[in-house]
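Just the one chain here, laid out as structure tokens, in the form predicted alone.
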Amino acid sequence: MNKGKIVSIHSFRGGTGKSNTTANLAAQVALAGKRVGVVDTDIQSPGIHVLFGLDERKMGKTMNDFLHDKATIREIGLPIHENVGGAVGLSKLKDTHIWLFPSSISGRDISQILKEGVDFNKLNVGLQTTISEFDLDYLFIDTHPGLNEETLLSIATSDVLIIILRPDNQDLQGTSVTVDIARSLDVPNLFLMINKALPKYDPVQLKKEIELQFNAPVAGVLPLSFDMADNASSDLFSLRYPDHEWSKGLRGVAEAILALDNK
């Protein structure tokens, strides 16, 4: 690759497992030997840092500081591979290269963003700087659900867009809108990922139906998992339980992303 790829993970509605998917995909790609960054652009309701074992005291500078000219991208990047803690799954990232660029969980900082909005040009510069400063192969973006200016910017600058949906009528309608917008913005690579599929669904048949409905490839069908819920964001599930059906489905999505290197 000549430059790092931006991979945006999006869903039209909340509750689809977007942050869990983003963190686990980034970790799997890092395990494949790639230099990986993860940016939390869900600035109104950040949370992906929890999956990497961090709380506000450990995060230091955040994307909020960058957007308000209080920190550089270099100061924000937190090397997860050097801060794996005691979690079984996270410990597997020790010999990788993966950085997190978190957003602030401070109520004051979130209120400021909600009141003043986001400087989208500066955010875009920040994403491009992140790739060059850290010599990244992939930059994963955990987006805000729904469609707003941040999301449109993220989609427009993406090399790869993964839209997560559940087999639910509201999700299907919202995904249709998002797919149309992604195509109007000429996103080079669009994948769908079905999450929280009930056991009654045949994964092969469900994949075929969704691909036919949206005329877009489904990179994975992941089951509704009580084990995942029980994990309660305390570790990266696909690393801690690599033989679980959810983890196998997630790795299939990671492989679809990595396969783009050969095109």
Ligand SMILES: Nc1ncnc2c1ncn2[C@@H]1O[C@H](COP(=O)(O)OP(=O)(O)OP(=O)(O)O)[C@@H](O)[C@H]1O
Given for the second form:
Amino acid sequence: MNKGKIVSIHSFRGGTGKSNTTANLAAQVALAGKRVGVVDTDIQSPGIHVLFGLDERKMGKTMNDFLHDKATIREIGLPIHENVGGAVGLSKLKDTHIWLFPSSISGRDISQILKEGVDFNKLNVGLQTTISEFDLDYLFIDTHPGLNEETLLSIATSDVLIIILRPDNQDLQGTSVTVDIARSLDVPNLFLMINKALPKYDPVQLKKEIELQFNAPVAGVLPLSFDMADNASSDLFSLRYPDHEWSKGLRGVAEAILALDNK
Amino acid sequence: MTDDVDIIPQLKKIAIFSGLSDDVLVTIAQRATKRKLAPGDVLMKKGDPGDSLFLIHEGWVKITTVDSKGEELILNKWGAGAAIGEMSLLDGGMRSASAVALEDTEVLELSREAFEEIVKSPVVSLAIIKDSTRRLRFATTYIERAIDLAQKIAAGDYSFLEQSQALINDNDDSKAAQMLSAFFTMVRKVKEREDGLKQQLEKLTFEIDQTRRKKEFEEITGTEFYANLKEQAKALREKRAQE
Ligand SMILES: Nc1ncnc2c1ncn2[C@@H]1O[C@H](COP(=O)(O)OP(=O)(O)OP(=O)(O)O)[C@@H](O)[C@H]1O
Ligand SMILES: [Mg+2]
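Switching conditions: you have the form predicted alone, so give me the form predicted in complex with the named molecule.
Zooming out: every chain and molecule, the one shown earlier first.
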């Protein structure tokens, strides 16, 4: 049946760079010739759609409508490659196949979904339908921070889980619980990604240390960068500045995801 | 000031005159006037229109400006042989600093009128144009070099420091050479600081509270929601594995 993989991007704390990482990973994998979908879980606050240069007014139907049988998956998917605009980075996507699926399975909505019995299986069918309808190789999900029920659903259905962390004790503590949960839910592929790494740490040593702490692979150590903060939400950083250290690190993570196919 | 022969080598040192023949320099010397200054006498004032060049023949002058607090700031001191205000002869710009005699001083003054008389000769003006252009080219080369090096520094590449001496040519315009050499000193200091920082790379001291980790894990996995989810996820994964 479906060969497409679900890749969730998660972090214990907010603001670790999940949305930027998700959008850039999806774009890199699309550039590698794969058919890619991105589930935008946050259309209120500046979410992924902004990074893809899309206006929230353009987004009509959401994944929720689909889960409540009010829309078909076809109606929800927005072709990013057909709406790249003039941004230097984004416009590199014009010959790829990448769709955005707006959703608001968060907060109030999730409790509604749970109450109304739209359970794990239903969500899962939704995601699998998305994959089959659009013949996707990868479906990326940008999750909310923390381990709420919505995130647990997303982790449970993932083929690949990428946990982003910043190198400090608070994040390590929170990440340790997420790693345990991912193992408890039998996620087949778990990667850690360090973002906003301060120059005071040696990246090689950092990778070693974190891998030792969690017994899980670190797919990339991405530096804290003012360029990255400056570019905030106007374009896809790794496409616009391909030679930047952050972009190189990100491509490493994309390669780790792509390499799973050859396993 | 007509018969003073040792003035010629001094005139030759003035950049804009360096390409001129001795004959022309003699004419210039003849048109120059001698001025005597007592200590504290002002030779030129910052902001005044610059319409002459001074060649110090004897004694010392200080070049001054005022700092942000209005206090005198000595930029430099010049003695015999030094030329002051040479650019003004060409561009008529304002004095960028003041010059005050430090002791009994004798200078030669060449007015712009006199200078303009001299450059009526095409040979002379061509020599001056050639020389000005040469200096401009040097300055540009130095600026280009500085830009190139600045880009290297931004990329963290300090390898050029090892050959910094070779990058400064002794024949180059002295101010530009001074600028580059100050630049190298600065970069060396920056590199030292950066190397120092690198050595202080912080030791990683991460510590996970394992008791807390276990407690939080149990809080999440202890719910009915989780038990259901785990079961469904397991079934799903088994189903997918079979497909
Ligand atoms: N490596 C980095 N260096 C500097 N700034 C970064 C880096 N990565 C991300 N940022 C900035 O951090 C901010 C948060 O990024 P992003 O929105 O991707 O995080 P998030 O985890 O999705 O946040 P939230 O939890 O609020 O959804 C943005 O302003 C982004 O530009
Ligand atoms: Mg986000």
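Numbering follows the first chain given and starts at 1. Basically, rigid core = biggest C-alpha set you can superpose within 1.5 Å across the two forms. Values in this document were obtained by computation on a predicted structure and should not be read as measured data.
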Original post:
If you line up the core, does Val125 shift 2 angstroms or more at its C-alpha between the two forms?
Top reply: yes
